[in-house]
Each structure stands twice: as structure tokens, then as C-alpha cells.
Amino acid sequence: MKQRDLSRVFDYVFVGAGISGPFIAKDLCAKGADCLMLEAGRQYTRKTYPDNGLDGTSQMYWAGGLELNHDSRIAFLRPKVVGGGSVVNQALVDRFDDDALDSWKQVSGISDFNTDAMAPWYEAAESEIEIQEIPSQFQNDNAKIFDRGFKKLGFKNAPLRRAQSNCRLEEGNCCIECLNGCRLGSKQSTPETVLKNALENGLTLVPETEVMQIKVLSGGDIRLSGLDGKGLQVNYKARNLVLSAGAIGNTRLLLNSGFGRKNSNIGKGFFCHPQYMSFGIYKEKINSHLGAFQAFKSDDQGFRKEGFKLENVYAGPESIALLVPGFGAAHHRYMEKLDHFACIEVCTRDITPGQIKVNRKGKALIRKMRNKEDLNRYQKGQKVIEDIFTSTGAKEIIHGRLGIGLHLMGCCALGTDPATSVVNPEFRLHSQANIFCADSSVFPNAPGINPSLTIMALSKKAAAQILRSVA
């Protein structure tokens, strides 16, 4: 094999090949730029993702799985694939409301938080990816008895959009293997899209190589140095960087460079939308395994306006595991039992912000608290959620006892004001010009709604904003 010159002076280095970096790549790429990718995960393919949960959550995410705050309430879930979050995800994508919209544009001064404006931008990144919903036939009955308990107690649910494309269910395909990646290819993974597109347009990827220090040097260029993956030293150049590693990526990378002491907003306003899974156990076999178990979502205003929304979801057994209640013969009691769990989500919209600090080793050390409000949310979710399963035969609710952040949000907030931010309305460090940044690691709250569509709708922004500063 050709060995790959990798010691020029690229236009462009992104840090992180999750869902933002491969959406700006690909619109730098088809415009000529020498763009270089650095991912710290693995690069699966549709035949090598794994075929388990258990070497689904070591493999593909850091720390084999989870990351605690720092009093262990809450179970931080950060992939490490390339692809990101859009590989080891259920795939659903949805526009932010006005009430999403209108708070960004308070906390950051940015006019363009608002519907109208954004549109452009979230058509632009839905034509990159095809959505669907699951066809009622194909609904298992987990789905179906959030439905029915949804109705039976009046409240309004809607179909899930996901993108995916010609899952093939009618062939008996389950979506819980998603969660350790698409062997089918249906799932619109940044792999399967606009990582595909931008390889084909002369970007280099290289992945399994952890990016430690970055540092500016005095003619402006940006050196990066890290590790491979055998652990050896290795050193990059480029007249620009794209940052594109997440919430504590970004935030970990940056306070180890030195830049908090350019600005100390960095890490700062930490979000997670923490969700927490309760079971319904039912006299008959739910199977939530099988077949699409992730159809609905809530879509009551009240609920909105409360704070929390509800999904029907499931996991493997060996997450499951880790959040039913009970030690040995009750805990195996419960185990026993899987087939005949239901499942139901609450996700709530957190207002308390946490911040993300590094040790001495540059480890990232997470503060996440929950306030009064927090978690008032989640127990008003957890009520209804309790009506539900009581309304459509459960014989007993358990609660999971963990809760789990998996929208890492914030760190690098945008804003119009240096002062209160961190990225500014171009997407470019308040403090380094040429420093760049659209994943969800700006988001200067939390918004309440899934926020993969809103980074890919950021991240055609932030590429159309570069392209023109430098046309």
C-alpha cells in the first residue's frame, strides 16, 4: 500500500468524525480544500460494526461505555466511531421549535435563533440524508402500547422521524442492532453520507489517532499533536482547525492547550437532557427487542411546556442490567422477566448547567448537577409514564435507577458577546480567528428536542460561512 504524505500543511484539520465534521468536510472538500479528518474511534464498515451490546458499548464509545459526573447520578454515554453519535443512535431528526429557537437567541444575542432564518439551513441538511417514519404494520408492541396508552389518557404523540432508508423490517430486522451500528447501510450514518461524499472529494481521514495538545504558532498555522493507535507520537499542520469532538472533546482539547486562560467560558454551561428508562411488566410477551421498537414521541404541548418528553425505547439486556433495581435472586428475578418489559423514556430539558474542568492529567472531570426544577421535570414524566403502564395492564413499573446523558450539549457556547461565549456568530473562537466550531458543543442551552438535525442544519452553516471567508 502507498504510504499517505501526511506532513503538509493542510487548509483545513478536523478534530472528531461525528455528525458536524463530516457535514462541513464535505461542502470544503467539493470546493477544493486539502482537508484532513483525526477521529480517535475505529473505522467499521457495514460487515465489521459488532454484533453485540456488550462489544457494541466497549468498542464504540469512551471509557468502555460510561462516564459518571461527579456523584455518580448520571451515566454519560460519548461515542468513539467514526460517525459518531449518527452511527450508534436511533437516527431521529427534528427541526427546533420557536421556544428552542427564541431562548438561544436571548442567552446569545444572535438574531438569526428563529425559525425563518434557520430553515434554509435545516432543508439544506435534511437533502443530505433521507427520513422516514415506521410504518404502523411494522410497529412492535412496545410502540404500540405507548400509542394506546397515550390515547387512552389524551395526550398527543406523533411518528418519530428518522433517518433511515429502506430498513427492510418486512425481512424481520430489528432495530436494537442499530445501536451497534447499520449492517444494512439503511441508517443515514455520516459513513453512509456525507463522509462517503467528502472521501470521494480528496479528504484524508485518519482515524484511531487521539488529538492531545493543539498549539498556534507564530505564523498562524495550527499544529496538532497526539496519539495512533499503537500509542506512538504523531504531529499534524493546517492553516486552519475544525472542532468537531463533541462537548467534552472540544472542552478537553481546548483547556489542555491553554486557551482557558483566553477565555474562561470554556466548559462552562454543560447540558445533557437526562433520560431516564422505567418498565412496565406485562402478564403477555412484549418482546421489545424485536422489530421497531422507537416509533413514537411524545407531542403534547403540556408536556413541553413542563419540561419533559417521552419516547418509547429499549436497550440490550446488559444495559438494561445496569439500571433494574434489586442484588442477585431479585435482581435475576427481574432479568428473567425481559421478555415481557415494556419500555418508556423520559428525557428532560435541564436548566441547571454543569461545567466540564480537565485534572492534572488532562482528564475530563464532569460537574452535572440536577436542581429543584430538574428534577421535578422528571418526576412528572415519570407520573405519566406510570399512568400509562397502569392504563394498558402492566402488573408492575420499575424505575431505572441511573440516569443517562446522552445529548451532550455546550462547553463553547455561541454569542455575539466575547464576554459570555465562546464561538461567535461565524462559528470562529472569540480568541483564534482561524479556529472553528458547529457541533453541539455551541449550543448555549438546551433546547429539549433531539439535536442531531440542528448540528447537521449548524454545521452547512458554519461551511457556507468559511467558504465565503475565504472566497
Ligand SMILES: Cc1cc2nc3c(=O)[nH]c(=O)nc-3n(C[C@H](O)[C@H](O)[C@H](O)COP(=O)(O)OP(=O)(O)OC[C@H]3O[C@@H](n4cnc5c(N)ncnc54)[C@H](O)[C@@H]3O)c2cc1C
Given for the second form:
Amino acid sequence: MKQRDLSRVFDYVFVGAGISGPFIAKDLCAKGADCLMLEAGRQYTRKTYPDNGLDGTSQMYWAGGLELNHDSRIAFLRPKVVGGGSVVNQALVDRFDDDALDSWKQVSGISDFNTDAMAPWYEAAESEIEIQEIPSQFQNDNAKIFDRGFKKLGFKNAPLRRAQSNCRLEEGNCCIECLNGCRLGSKQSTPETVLKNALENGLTLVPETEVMQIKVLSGGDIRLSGLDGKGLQVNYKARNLVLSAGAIGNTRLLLNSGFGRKNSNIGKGFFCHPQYMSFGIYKEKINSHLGAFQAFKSDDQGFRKEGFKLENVYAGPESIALLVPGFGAAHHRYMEKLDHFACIEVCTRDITPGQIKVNRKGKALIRKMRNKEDLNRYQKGQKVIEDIFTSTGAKEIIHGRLGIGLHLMGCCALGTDPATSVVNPEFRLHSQANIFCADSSVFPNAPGINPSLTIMALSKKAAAQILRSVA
Amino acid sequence: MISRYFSQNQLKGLVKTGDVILPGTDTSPSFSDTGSICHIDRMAKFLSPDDLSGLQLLMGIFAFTPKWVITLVLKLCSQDRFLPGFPGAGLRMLEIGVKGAVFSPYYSNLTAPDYTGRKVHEIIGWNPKIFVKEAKDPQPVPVNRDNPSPEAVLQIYARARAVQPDIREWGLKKRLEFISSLKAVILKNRKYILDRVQEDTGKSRFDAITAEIFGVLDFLDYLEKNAAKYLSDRNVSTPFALMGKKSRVYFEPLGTALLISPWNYPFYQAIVPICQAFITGNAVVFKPSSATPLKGLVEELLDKAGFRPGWVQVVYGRGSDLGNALVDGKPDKIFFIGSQGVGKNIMARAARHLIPLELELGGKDPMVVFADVNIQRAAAGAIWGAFTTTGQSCTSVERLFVHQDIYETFKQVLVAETQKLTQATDKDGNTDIGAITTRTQVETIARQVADAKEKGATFLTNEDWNGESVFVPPMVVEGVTPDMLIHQEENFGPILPVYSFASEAEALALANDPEFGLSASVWSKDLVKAERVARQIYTGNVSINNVMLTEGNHALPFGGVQKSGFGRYKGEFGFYAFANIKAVLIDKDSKKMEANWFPYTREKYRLFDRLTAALYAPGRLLPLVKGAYWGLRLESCVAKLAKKGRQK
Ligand SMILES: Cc1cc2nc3c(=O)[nH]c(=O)nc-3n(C[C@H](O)[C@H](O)[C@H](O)COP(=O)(O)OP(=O)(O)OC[C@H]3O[C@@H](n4cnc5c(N)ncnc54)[C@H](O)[C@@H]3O)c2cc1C
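Now that you have shown the form predicted on its own, what about the form predicted together with the named molecule?
Complete assembly follows, chain above in first position.
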């Protein structure tokens, strides 16, 4: 930013340019608000996304790739890039069902959590992006195994809904490549959609700037201080703050800025849908990485009741290598057969809340236990995967060595009661009315469903409420 | 391989661990085979400080741990069912960290540039494709460094400025790793380098190895051992009057250095200034002589040593074509070795932009031999000093003064020994001197020889030289008079005029040249006399009872006076040639005001005057005591003023 901008007081400053931030900013900027968005990660374009796993993971995630929970059994992937999760995720978008919304209503005391009241917000969110299902002719062999297994075992599955516009699969594109950012521009990441629009409407975006501290000044304005790409300190001022740095990002920032003293719920109630990948090794080549690498999800009410779902997924070889147990020649042997791997993942709806704290250096510590029931859910899911693989002729089955946390949720729970929550139904902090938050951190519990569409919907709702309160 | 984040030992540990985890099979290469370790910095850069230091520590240990122990540790890590709680978490973290560091580059298909085996992705059948329609951003046009246009020269400087912060960020210690690596590369490739040097210069193999290989390696060795000492932050004393403050000196890079070198020692004069400038953190634009470009050699070796592209750019072309453009590109420092004429031009051009420069120009170096010397040894010294590299050294002996008492005997030995010299561009090191490198230089020598003959000088050896062959033979000349060119001009060839003198005073008068002052040698058993004469000669370097030997010790500075140039490089003082020597004074934040700040008042003036008188009075203890007394009074006056302001 230019020199003269330094004393500027913005209407809204956003910490984090992931999914929620750009969704809210788009609507505020359209109404002429003076908005600033600070993002720790780099800004890429379709042309500059990394084209290999090493650069992809190290450049686009916090801590160079993985963060671990307290007992190093769950690895978290936390996006750090302009566009956040929407750039690196699998772009699966699902609305919450009655079950998820009901449980939110109960925990939060917010009656609006029901399918009817949420529907307009889902529609508003869906209108910002294109959503497609993978046509059956583009299902790859990994998807077909998933489908065949489900049919054989009598479980119900459904096609996946992906936020994508034009993958040109007929030309032979392989969507696994888009996990480092979609070079086709098909994935409906925020930089391709709402963020682009917000920038056109005057949003100031400053990438490679990590916000370290926020302070409420005596007049009510908020001062943010952070470190820019060169490690130099920068300060910004705004009348309102929107926290959109994700569950861990927001929590870390609030705790490091002393907000924990005003509300002891900050950091409590961390969920992550622990996911476990399993691989079936087949005699024939499966080539799970080719084409549309995902097409199905489980849609079985039985699974839903049992608290897990199965997904048709895959990952890059450097990630799979970490999941395949062991090392040495035996490990090589597995990897040499990689094109014979099929892959299914069980994603569990976790019930034991974790907690995020910060240490003296300000680093986030993630405490995430799994109780008997959590493990039970995972084992049940794994059993079904084993059955699918066996029934479709797998010669060998390997279970991934680590749990993976991709859906990082909670720690700033929504709720009507300040004694049990952090963010009120107007998406304002109970303890500070001009700090807003509507991203993954406001989830009061684990829905067991892909979170991103709901983050978009909540952000839409928050933007509308902010605009209403201004008017 | 040099890493910004790992020491050589830690890298060793990492490769070893990599080979435990990925030992290779009949189909797959091992971790070390692929050389994917080259890419480890791309990952390490983004690790959290805690994770990085953990990995560094562990790899430092694994460097000295046998493979079977590493295997055991990794096996233990995977027993996670039996390892609950804290120790289990630590071991799992270790396993994930180490495996991540190894798998990530290996399974991302990254290899060393010279890896020729089958690629890992091909082996594991990983071949996803993506057909991007939009054209990639246009690749920047490569910078032309071969006879670049003035615009291209600006691009070269832009490149240098763009990469210089990176050189600086590596820090001194890491930059030294590049020096060590270069040293190893040069040692390993010395035969090839010698061939290339001989090809361009025509010098003898032995001349080439001593100056261009041994000399270079010795210099790099000196850098390795001394750079940290001279270029680290330094605390300096702070006087009594500034009590409570600290004074420090930082040695920072200047930015981009332009180095222009001559053809007589094309390899030495490339590597030495390049490394001298680089070690302080400068980016380098280097122009070798168009007569001996050693095209591509320096780049190739630096690249092998791990120097990053753009850190050192070699620019080829004639000085007459490129010189102005190179100076106008506004480097932050110019370092020129060459002739007086070109030196003047560069200095004039640099003056336009106020660019600091150092010039190492020619000499007409005297050798003074007193009567008490061992004649055999001194004559041998004179012959080597005059004829090594066929006389093409700026510090060659160009005027030999011999005391009249031994003149005749000395002359006989000189002539006899000179006649024994062998001459060729040999490959086996069995020849004394080689060729003159440039045709122009042959012509200059021929002109000087003809002039001397015409004016009556006597050629004691090789008077029959045809004036054309590049193998200009060594010539000892007598009867040279001040009107001869050979007496006035730098000769830069194998011509040695011999003169006699009668006294120390006369020798000095002769040795002190009105123009030049690069180096000299004084020969006498009487070291007191020798040093006395050494002090009296107005020159930059003196060898006593030896010749051209100050250059043999890289701890000594090198440089001239008068028209031989100015500035010093090599040795301690050489480190400062390319440094921004930054003075830093550190005071604490406090309420305290300084006595020399406003407001000035009569009372303060009186106290300050007393303090000055007390502090700087002769003596040791008393000034301190008195100074302390007046200092305290002054301080309380300042404090009062700070509180109440000037009393009207
Ligand atoms: C590999 C992967 C696959 C996934 N697949 C799916 C999927 O298929 N469907 C789905 O619904 N969800 C998926 N998710 C989860 C989903 O992407 C996230 O839940 C979602 O991105 C969260 O959105 P958010 O706006 O809350 O935060 P994020 O998208 O995480 O954005 C937060 C941003 O804030 C920045 N930030 C954090 N702290 C600071 C700070 N102090 N200063 C400045 N900036 C900061 C971060 O760098 C980041 O860019 C996936 C996630 C991953 C990692």
C-alpha cells in the first residue's frame, strides 16, 4: 500500500482471505464499504499455482504442510493462501441436513438453524458459484469401485456436488492437479468468484501479511498489527473487524490479543471431522489419479446415524507415501504399485470437543482427543471400506497411518448465551460488538457434512445483517 | 549442495536418513540417487521455526548415527499402539517430520539437475495431465552477456540488484560454504582449468599452476579462515563522555560490484575479486579481458559450486566497447585491474556518477641488490621476478639495480642462468616460460626493444629476437638510459634492464620512480639496512630478500601508490574494499537528555567548559576524577533544564 494509506481508517478489515472473508467482503464492497483484507498466505493466479506436491504443500499451508494434534495422531492441513481452503480443497459442496441443523439449534439456542430458514442463504451462496456433478462417463475406475462396492453391499450412494465450472474432462484433464490450486480456473475458489468481484468493487487486499495482534482502541476503532512478507511490522486501523482466519487462525489471534480473559469459551469446542484414508490394492491398474478423481459420496442414512460417511477421494503420491505405513524396501514396493491403488476415506463426525490454546510464543496448540465413540465411528467406517474393497476384488488393503483433519471448525461457537458461546446470532463477538465472525470457527459442533457451503451461507447471512445494521 | 537451512553435517544426516527410508529397489532409485535433497530448502523455508530447529538438531545427530540405529529409531516410532502419551507423540512427530522431509521432494518427482535415471513418477505410474489453454506468462528474455548493448547492460545490473538481497540474506557463514564448495570444485577440476588458461594465455604449465590454481586455492583458504573474523560485527570502545552507550561496527555489502580484470592472470584475477566482493554480500558483474575471456569457465565452476544464477554475472566484450556502459550502469563499487590509460578513463567516467573505485594499475618495479647478498640466489630471484609469466605481471621486476662491487659477477650469473631458460606452452610442467598473450603486447615490446637498440643499449641475451614471435625470449639489457622507452614505460614482457649503483642513497634515488609505485624488492644480508630501504621506497609492497612475495601471502594487502593505483585488496584490508562499514551507536531509551542538546544556557556552557578542561588535561587518573565531578554537575544541570525548561 502507498504511504498515504497508512493513516487510513477502513470501514471493515478482514483477517483472512479464505472462504468466509471474501464472501462477506463481496457484499460489503458492492455497497461501497471501504474494506481491507489481510491474508498471511501468498496470492497466486491460475498461471502461478505450484505444479508439484512439494511446493504446493509447503507454500500453501501453515507450518509448511502439516500441523499435529497433541498426541501426533491427527495431522491438520490448514490452508494459507489467498482463497484459503477454496483454493486447495476438494470443492465438495453440501447443504446441511435436518440432523446437523437441529443439533446446532440445540447447542446454540438459535432457532434459525433449520432447513427452511437456512434455505435462502444456501441459495444465495450457491448463486455465487457454479456447482456440477461429475457425468457418469467421466467416473474413473476408483469411482467405479466405490459405486460397485456400494451396490454390492446394498448401501446408498450419491453423486458428489463439486464447485467447478468447466474442467474439460473430455480433453483428459486430471482434477487431482487442482489440489495445488486449479490451473484451469474451473474450481470455484473465492479468487475466481467472490473475491474477484470484491476486488473490482474496491477491496484492498494485502497478501503475505500475518495479523499478530488486534487491539480495541478507546474510541472503539480497531488496530491490527502484523508482519508483512519481509517480516516487518505493519499496522492498520478500521472501524469494524471481520474475523475470517478460520478456526485456528481466529482463535490464535483472539487469545494472543487477550480476548480469552473476556470470554473463556474462546478456543473451546474444536472439531475436525477426522478422516482416515484406506487403500485397496488391485491386480489391475486403477489409475485413481486420472480424470475426475472423485464422483461419489455415501448417502446412507445408516452411516449418518452411525456418525460417519465415506468418500471417494485420492491424494498426491507425497501424501500417500506418508500414509502408507513403514519404510524401506517394503514401502517402495507399495509405492511402485501406486497405479493399482483404489482409495476410500471414512470421515467421522467427531463428538469429543478439542481445545486450542496458545503457548508463550503465541503458537497454537491443538488438543484433540478421540473418545471411544469417536474411534468406534472410525472403525465402523473402516469396516465398510474393507467390505467394499474385498467385495470388489482387492488383493490387499492398507489403512492410512494417520488421521487427517481438513475441516477445522469451532472454537468461537455461535450461541445466544455468552456463558457458553463466543459469537452472538448477529455474528458479533459477545464481548465486542464491532468484531464479526461467520467462518468455520463459529460452528458449535461437528455437522458431519462438508462445511464449506455452510460457511458461504453463514457469511452471506452475516453480510446481510451487517448491511442491515448499517442502514 | 549448499542449503540455507541445514549445515553440511545436517544434510549428511538427512541424506543418510533418506536412504534408510528410501533405500531404492531394482526399480526405484534410492533417495540419494535422485539427488532430490537439492530441493530441501524449498520445503524448509516454510517450516515453523520449532519444526525446523527440531529437524536440524535431529539431522545433526543422525549424521553421526549408524544407519541401523536410525532404522531402529524409525521402527520404534511406528509402534504407536504401545506408545501413548508424551513420548509416543514425540516419536510420531519425529517420524512424520522426517518422512515428510524425505518423501516430499522424492515423490514430487524432484531430482538433481544432472539426474539421468528413471523419474520416480514414471516408476510409480503417476501421470496426471492438465491442459491449460491460456498461455503461460511470457518467460523473461534471457539477458545477453556477450557483447551486450547498453540496454542489455542495464538488464544485467537489474538482475544483479534483484538477487543481491538474497546473497545478503544467506549471511556470512553460509556464504563461506559457497567459498568452500568452490574451493573443492576448483581443486577437482584443476587440470581442466589449467588447459583452459593455457589455451587463452599461452603461458607455461608451471606458471599456470602456481599462480592460477595454487594462488586461487590459497586465497579461498584464507577467506574460509579469516572472513568471519574481519566481517563480523565489531564492538569498539566508547569514550568516557558517552558512558552508558555502546558502539558497534557492521560490515555490510555495498550492493553490486563491477570487476574488470586483465589478461595476465585471467583465472586468478577472476576468482579472487569475485569472491572478495561476494563474501561481503555483493552481487558481482565481472568483465574479463577480451584477450583471455576463458569463456564460460567461471560461470561453469560457480554453478557447480552451487552459486545461484545472477549472483555473479560474467560479461564478455572489449573494454573499449563495454567500459562506458558498464560504468554507466551505476555499480556501487568498481574494482579495476589493468593499464593506467584505461584506469584513467574508468575513473573519469565513474566520477560522473560518484562511484567509488579501486584501481590496480601497472608498475615499473625495482629490485635493489646490495653487495652482501648470495649472488646465485639473488640472480635466480631476479630471473624469476622478471620472467615469470613471460614478464606479464604488474609486479614483475622491470628495473634491476645491482651494487657496483658485485655488478660484473652478478651480470655473468644472470646472463648464464637466463640462457638456460626453456620456453613453450607445455602440457607437462617441464618448461620455464611461455608465450606473450596478446599480439598488441608483442608489438609494444618490439617497439621498446627496437628503440633501445637504436639508442645504444646492449642486449646480453637473445638480441636476435625477430620482433614478431609471441614467444618473446627473455632479454637482459645493459646500458639503458633515461631517454629510452624501456626506461620510462611499463614493459610487461621478458625484458630486464640492469643498472649499477654506488651507494644506498643512489639506489634509493633510482628505485623511487616518479610515476609508479606498485612493488619493490630489497636484497641484503643486513636486515636493518634492508628494512631501512624498504621504508624509504615509495611503493605499495616490498619483499625483502625475495621477489613478488607479498602476493604469496594472502594475509597481506595488495595495492599501489602514485600512478600504480590506489586502494587495497586481499588481507584484512581487502575485506573492507567491498563493505559498507557502518557505524552504529546504541543508547537506551530513557528520560535522560543529552548535555549537548538544546537548550544552551550560560550555566550549562560554564559547566561544559569545565568538563572539557578537566577531561582533557594531561594525566590519567585526575582527569577522570575531575571529569566525573563536572560530568555529574553538568548532568544535574541538564536534568533540571529538562524538568523546568530555560529560566527566563
Ligand atoms: C485439502 C482440503 C480439502 C477440503 N475439502 C473440502 C471439501 O471438499 N468440501 C468442504 O466443504 N470443505 C473442504 N475442506 C474444508 C474447507 O476448505 C474449510 O473448512 C474452509 O476453507 C474454511 O473456510 P474459512 O473461511 O473458515 O477459512 P479458510 O478457508 O481456512 O481461510 C482462512 C484464511 O485466513 C488466513 N489466516 C489465518 N490466520 C491469519 C492471520 N493471523 N493473519 C492473516 N491471515 C490469516 C489463512 O491463511 C487462510 O487463508 C477441505 C480442506 C482442505 C484443507
